[in-house]
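The chain below stands alone and is given as structure tokens, in the form predicted on its own.
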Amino acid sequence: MTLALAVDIGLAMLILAMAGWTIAVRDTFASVIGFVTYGLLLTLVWVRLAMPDVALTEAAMGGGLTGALLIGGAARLRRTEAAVRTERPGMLTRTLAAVLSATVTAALAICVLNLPDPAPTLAPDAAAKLGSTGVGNPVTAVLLAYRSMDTLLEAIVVLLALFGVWSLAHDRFWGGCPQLRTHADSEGILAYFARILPPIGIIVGVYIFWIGADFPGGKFQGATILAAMWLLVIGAGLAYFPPISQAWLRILLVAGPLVFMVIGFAGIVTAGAVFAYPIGFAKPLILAIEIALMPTLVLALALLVAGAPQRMPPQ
């Protein structure tokens, strides 16, 4: 057994153990920490599979943003968790859950073991046409040339999630400001880092976004870093979220998907198909879509973590 194989086997066993722990543990906060750890372990798996783009996305979105949202949810459930711990599902419920889990696992195993070998694939045909996009990063080319509709829907889903969070606001706070729950000292260590790290984080985030056309990186990874820097400053009490009633905020939130749809449906006229690009203009149009989506994602991700409006803006 080679060292690489031993590492892969150990990583797979650790992921299975962490997944089991996340499901079985009854403490909500411990379960969330297990989920975040699980996401970071999956990042290592994607690295081992030589997929740095997916690894960056998993670390930023799976372990980072989703973990922050779940930690916020766990904090709000603290007061009701003691009562929930006293409840225990009956034997019938546990038996049915175990049987259902075993059935799903067996079905997945049967499907995987019965896949044709070699598996049918369009990869050679897709790779042969990627050069026509002018984009050096195959992941970006696939997401914005072959899977444009999926990418557009991903951005729209993030917006719909944000609107769902906003809908939880109390009527008297509608149109007001989200507010992170923080008790940071303006002269403490968090405030110190909030003054030092954002300039570096902004450079890194913009760099990861800009090289995404030709190297591993992209809008989702860069937007997550920029959103994290914004949240750091606000969490340290050095700034505040703007009111969600601000016109510029709402325009930037919808601008990215709107530009994406305009370019996509313009393809009917310019290239003969929806989300098709005219010859010689594919890369400029892809970059235009990425640039338009960037501020939308930064705002949406940060505001998702902030939650519903909780106060009215100062007069």
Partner chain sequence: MTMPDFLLSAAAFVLVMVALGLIRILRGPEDVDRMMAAQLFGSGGIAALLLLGVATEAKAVIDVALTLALLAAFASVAFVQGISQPDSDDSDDFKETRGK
Second form
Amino acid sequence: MTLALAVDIGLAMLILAMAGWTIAVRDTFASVIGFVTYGLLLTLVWVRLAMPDVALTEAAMGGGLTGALLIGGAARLRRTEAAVRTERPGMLTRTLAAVLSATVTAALAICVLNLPDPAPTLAPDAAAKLGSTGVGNPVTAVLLAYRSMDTLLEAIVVLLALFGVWSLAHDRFWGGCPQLRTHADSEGILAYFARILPPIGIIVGVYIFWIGADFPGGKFQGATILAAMWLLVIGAGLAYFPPISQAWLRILLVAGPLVFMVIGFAGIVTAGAVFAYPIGFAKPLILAIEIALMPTLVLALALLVAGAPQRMPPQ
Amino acid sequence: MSNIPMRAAMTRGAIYLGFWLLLAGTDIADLSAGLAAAVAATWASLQLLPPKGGQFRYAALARLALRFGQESIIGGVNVARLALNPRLSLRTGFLVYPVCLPTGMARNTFGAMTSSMPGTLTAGIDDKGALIYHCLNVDESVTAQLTIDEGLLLEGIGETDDDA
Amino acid sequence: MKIAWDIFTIVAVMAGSFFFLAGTVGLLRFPDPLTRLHALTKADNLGLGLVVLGLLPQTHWPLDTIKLIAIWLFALLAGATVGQLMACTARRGGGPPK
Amino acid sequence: MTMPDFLLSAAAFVLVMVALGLIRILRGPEDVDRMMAAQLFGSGGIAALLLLGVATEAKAVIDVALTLALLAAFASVAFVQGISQPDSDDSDDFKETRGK
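Alongside the form predicted on its own that was just displayed, please also present the structure of the form predicted in complex with its partner chain.
Expanding to the full complex; the earlier chain stays at the top.
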């Protein structure tokens, strides 16, 4: 057994243990903290699987935004948790849930164990045409040249999720400002941190976004970092969320998918197919789409964490 | 725009651009994105941390950095020794240290630095604005150490009396 | 020359790993949250610092090398901030408002 | 033992160490303790990641570690805010709406 294999097996055991514990523990807060740790482990696993793009996403999402989102949620559920814990579901419900989960697991296991060996792959075909896209990172090429429709739908899904969150707002607060818990002292340590880190975070976020064309990285990862920086500033009480009725905010939110669609459908005229890029223009067009999607994603991700509006819009 | 913000903006912009070049390399093709990022970072930095006049004394800051390095190593060794010692010999307790440093950046930098130094951990601010420290071993030497650090930091940011 | 750097790497990385061990032991052994925070903020930062230091000769100068130092500085800043924030929380009782 | 092998075993050692720290997550008793263990896991994770990255000469891993280091404090900040502040704002709002 090689050393690398031993490390991988150890990682797998650890991640299984962490996953099991996250499900088994009764306390929501403990479970959420377990989940954040699980995300960190997952980052390591993706690195071991030689998928740095995914590792980067997991590091930004799992370590940052999802963690903050879930911890905030757990803090809110605190008050109701004691009541919920007394309501244990009946024997029948629990047995049914167990059987259902076991069936899904078994089905997945059967699928995975019966995969043909070697697994069918389109990787050589994708790599062969990489040159015509002008993009160096195969992941970006797949996302924006071969499967751009999926990527467009992903961006739209993020927006739809945001609208879903907004729709939870009380009628009175519609069009108002989302709010984080910001009772921090503007001279305190959190404010200190939030004054120093964001400029550096902006550089790193833009860097991760920019290199995505040729190396692991990309708009989702970069946007997550930028959104996290914005949330940090707001969380430290140094800034506020804009009211969601602001025109510029709504324009930026739809601008990304809109530019994507316009360029995609322009392909009918210029290249003979929807989402096809005219020869020689692939890279600039892909870059234009990514740049337009960037503000959309930053806003949408930060506002998703912020939750529904909780304050009246300013008159 | 007066002189101070302008100069601060140029300095900070240069630093952020330098950081970009470290990350992305000096490829000309990447420079436009780097400039945009540097401008955004400088803007954010000026918003979050409005520049004030005042002279840094780099010699004192360098001495402080050196001391910080040494002390954090001692701090780490100290904790390691305590943790691995079969008999836990801790006399933990709180200590209130009244700070002369101005509130805001200077005081927080002090709090952050001393938290990495042996035996001390900043655990909040009391009503009068003094820092509350949690100490692994409460005795006289803690205050003496903190005073040395504070003196160096005061000198470094040009807040000492001999400035005039 | 390469041998000397390799030995440097091995020594520094081992020293760093030792501090992670110490941090973990402190985290498990120390009696109360505030004391445990000492173990976390100090042993941990030193451990990461030494690991980074040890890796420096193995990376491509200058970009990767400086990136590694930047990573350590960020972690240091984050550690100092989080340490203080949690110390405040722990001093005030730590428990959530119930 | 070659250099990559050494770095790989160092990564494994650091991982085992921080994983043992996870016992704190299991035991608590306070939520602060749990969060602390997660934080330790964060810096240990960065160290393990760098060791793995240099051992396998995967350049992109350094960017992953950079991202982790930048966001290392993020979850803990959310935690401190969530735990230390009672839900004053929105509970006020709820009371207001219920009163009507």
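If you superpose the two forms and keep the largest set of C-alpha atoms that fall within 1.5 Å, you have the rigid core. Residue numbers count along the first chain shown, from 1. Keep in mind that this is a model prediction, so the values were computed, not measured.
Superposing on the rigid core, do we see a C-alpha displacement of 2 Å or more at G63 between the two forms? It does, since the G63 C-alpha is displaced 2 Å or more between the two forms after the core fit.
After the core is overlaid between the two forms, has the C-alpha of K129 moved by 2 angstroms or more? No, its C-alpha moves less than 2 Å.
By how many angstrom is the Cα of R94 displaced between the two forms when the rigid core is overlaid? With the cores aligned, its C-alpha sits 3.3 Å away.
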